[in-house]
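This document starts with one chain, in the form predicted on its own, laid out as C-alpha cells.
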Amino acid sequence: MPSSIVCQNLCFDYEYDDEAPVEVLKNVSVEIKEGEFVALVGKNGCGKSTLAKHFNAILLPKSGRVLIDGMDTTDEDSVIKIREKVGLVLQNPDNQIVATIVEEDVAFGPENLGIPPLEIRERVDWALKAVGMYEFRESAPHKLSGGQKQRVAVASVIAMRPKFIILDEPTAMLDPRGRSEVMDCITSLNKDYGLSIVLITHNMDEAALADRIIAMEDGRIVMDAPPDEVFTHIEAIRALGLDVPPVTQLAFDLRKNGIDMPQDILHVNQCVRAVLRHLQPVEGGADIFGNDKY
C-alpha cells in the first residue's frame, strides 16, 4: 500500500505566558501521497513550517490528527518510526551538519538507527552519489558552498531511506548558483529516485517545479491544484503576498494586451513557442511586434 501523509482537521495553538495562545493552524485537512513533489507556499506567518513540523511530530495537534501511513503522531510508541519516513532538511545547513568529514555526517543519521556497518556504507555512497558530492565524501564541510552544503544536508537526510523528505525553504541562504544546485537535486531525487517531496518555498520559479502546489493564509489552505492552474489565478496568488514567475507574468501582460498567449504558461521555453507562433508571417498583416510579413 502506497505510503501518505494525512492531516484530519488539524489545530494548533502557539502558547506563550501570561498572553492568549496564537491560533496557527485551523481545521488543516489535506493528504500528500507517496512519489509526488508538492510546493507548500504562503506569506510568513500563514503556518507552512508549523504545519510541515507535524508531518513528523516534532509538534503535535491540538486537536484533528496527522496520521503517517496511518500511524498517528500522538501515539509516543510510533515517534520513531515515523521520523524515519518522514525526514526534514532545514533552511541553514550549518544547523543541521554535526561532523567534520561529509561522509561521516551523511552516517550520522544510518548510525543512529543501528543499521550495520557494510550497509551504512552502501547508504552514504548512495546519497552522496544520488545529490552529486560523491567527489567531496572527504572534505571539510566548512569548505563548501553554501550550495553543496545543503546538498550534504539532503544526502545526510535520504541515507536513512525516509519515504518524505520535507525542506523547509533550503534555497532561502543561497546565491542563485547554490540554489539552482540545490533545485536541481530535489528534481532529481523526486524524478529519479521516486522519492516524496514537500518544498516550503517563497520562490514561485521553485513551486512551478512541482507536480501540485498548497497555498496557505491564515493558517488555512486556499489552493491546492497544479501549477498550471494555480497560475492561470495571478490576482489571486498576489492577494496572498506571493508573486508569480517572471514568464507567466509576462505572458499575462500580454494576453492584457490583446495578444492570444496560453494561460498555463510556467517555464522560458513555453513562453519562447508561444511567441514563436505569433512571428509566422500573416497575409496581408504583421507580426505582434508590427513588423510587416517577412
Second form
Amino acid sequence: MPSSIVCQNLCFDYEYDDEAPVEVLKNVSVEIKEGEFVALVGKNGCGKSTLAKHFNAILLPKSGRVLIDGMDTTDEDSVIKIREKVGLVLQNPDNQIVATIVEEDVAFGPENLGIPPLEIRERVDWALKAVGMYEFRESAPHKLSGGQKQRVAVASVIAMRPKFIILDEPTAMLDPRGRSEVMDCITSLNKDYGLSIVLITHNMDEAALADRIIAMEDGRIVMDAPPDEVFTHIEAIRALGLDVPPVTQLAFDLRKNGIDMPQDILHVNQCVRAVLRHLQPVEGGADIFGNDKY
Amino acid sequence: MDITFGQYYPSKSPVHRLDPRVKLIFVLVYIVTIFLGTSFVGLGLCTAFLITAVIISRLPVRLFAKAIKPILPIIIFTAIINLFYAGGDPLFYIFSIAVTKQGVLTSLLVVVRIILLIAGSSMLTFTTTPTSLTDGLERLLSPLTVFRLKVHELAMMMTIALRFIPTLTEETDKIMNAQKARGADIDSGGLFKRVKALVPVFIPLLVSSFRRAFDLAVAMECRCYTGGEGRTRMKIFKLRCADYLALGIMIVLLASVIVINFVLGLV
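Alt. form predicted together with its partner chain, vs. the form predicted on its own above:
Starting with the chain above, the whole complex follows.
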C-alpha cells in the first residue's frame, strides 16, 4: 500500500498564558500521497509551518486527526515510526546540524533508530551521494557554504530512509547559488529517488517546480491544484499576498494587451517559445539568442 | 573564518592515529607514574619516554614551550618554596636562610615533575580532536551508566557545545559590526566602559542562542532522538596493533618506575 499523509478536520491554536488562544489552523483537511511533490504557499502567519509540524508529530492537533500511513500522530507509541517516515528540514541549516563532522551528523538519525553500524555507514554514504556532498563527508559543518550546509541537513533526514520530506523554507536564508543547489537536490530526490516532497516556500519560481500547489490563507486551504492551473488565477494569487513567477506575469500582461499567449506559462523556456511564435523571422537577421540562424 | 578547536595539531603520525580511549587511559596512567616516580632515575625514564613520544608524534617543540609558558610563575614559585622548606645539610645561606642540598634536589624534582605533567597531558590535546576525545570519553565512561551517570547526555552536551562555538563566534562578530554601524563604541575606553559596551552585544547573542536551541531541539526530535538508550553508533572503535603496543609500553613504564622506587630503592 502506498504511504500517505492524511489530515482530517485539523484544528490547532497556540495558547498563551494571559491572552486568548490564537487559532492557527481552522479545519484543515488534506491528503498527500507517496511520490508527490507538493508546494505549500501562503503569506507569513497563514499557518503553513504549523501545518508542516503536524505531519511528523512535532505539534499535535487540538481537534481532528493526522494520520501517517494510518498511524495517528497522537499515539505516543508510533511517534518514532512516524518521524522515521516523515522527515523535517528547517529554514536555518546552522541550527539543525548536531555533530562537528558532516558524516557524523548524517549518522545521527540512523544512530537514534538503533541501526547496526555497518548499515549506518551504508546509509550515510548513500545519503551524502544523493545530495552530492560525499566528498565533504569529513569536513566540519562551519566550513561549508549555506547551500552545502542545507544539503547536509537534507542528507541527515534522508539517511533515516523516510517516505516524505517536509522542507520549511529551506532556501530562505541562502544566496541564489545556494538556492539553486538545494532546489536541484530536492527535485532530484523526488524524480530520481521517488521521495515525496512537501516544500514550504515564498518563492513562486520554486513552487512552480512542484506537481501540486496548496495555498493557505488564515489557517485554511484556499487552493489546491497543479501549478499551471493555479497560476492562471493571477488575481486570486495576488489577493493571497503572493507573487506569480515573473514569466507568468509577463505572459499575463501581454495577454491583457491583446497578444495571444497561453495561460499556463511557468518557466522561462515556455515563455520564450510562446513569444517566438509572434515574431516574424527577418531575412538575414539574427534570432533572439544572437545566432545568425535566419 | 578558520577556528581550530582547542590545541589540536593536525598530522597523521602514529600517535595521532591511536584510539582516543587508549590515549586517555595512557595519560591517566602516565600522570600516576609521574607522581610515583620519586627518584631522578624514575623521572628520567618518564622524560625519556615523553621525548620519544614527541618525536614519534612529529609535534614541533615550540607547541610545548607555549603550553608550559602560562604556568611558568607557578613552577618558579613552587621551586623557591621547596628550596627553603626541605631541611637537611645547609649548602649556603641567602639572607640567613639556609639552602640545603635536599632542598635543591626536591625543588629540581618538583620542577621536572610539573613540566612532565603539562607536556604529557598536552600531548593528548595536541594529537586528538575534541570530537574523538568526547567520543572516547563517552565510551570509556559508559560502564558508569550502571551508577545512573548520564554519560551519553554529558558527551552530547560537549559535542553540541563544540559544534556551536564557531557559529556563535561568527554571530558575535556580526552583532558587533551591526552595533558599530549604529555608532556603538566597543574598542575604546577603560575596562568598565568596555564591559558596559559589550552588553548590547551579549543580549542579542543570548536571545539568538535561545532561538537556535529551540530549533536544534526540534531538529533533534525530528530525527528520533530520545537520549542515549537504544542508540547505536556508526563508528566502530576497534583496537589495532599500535593500540595494544601503546598499552604494553604503558604497563612497562609503570612497572619499571614502581620497581625503581620501591624495590631497588634508588634515589
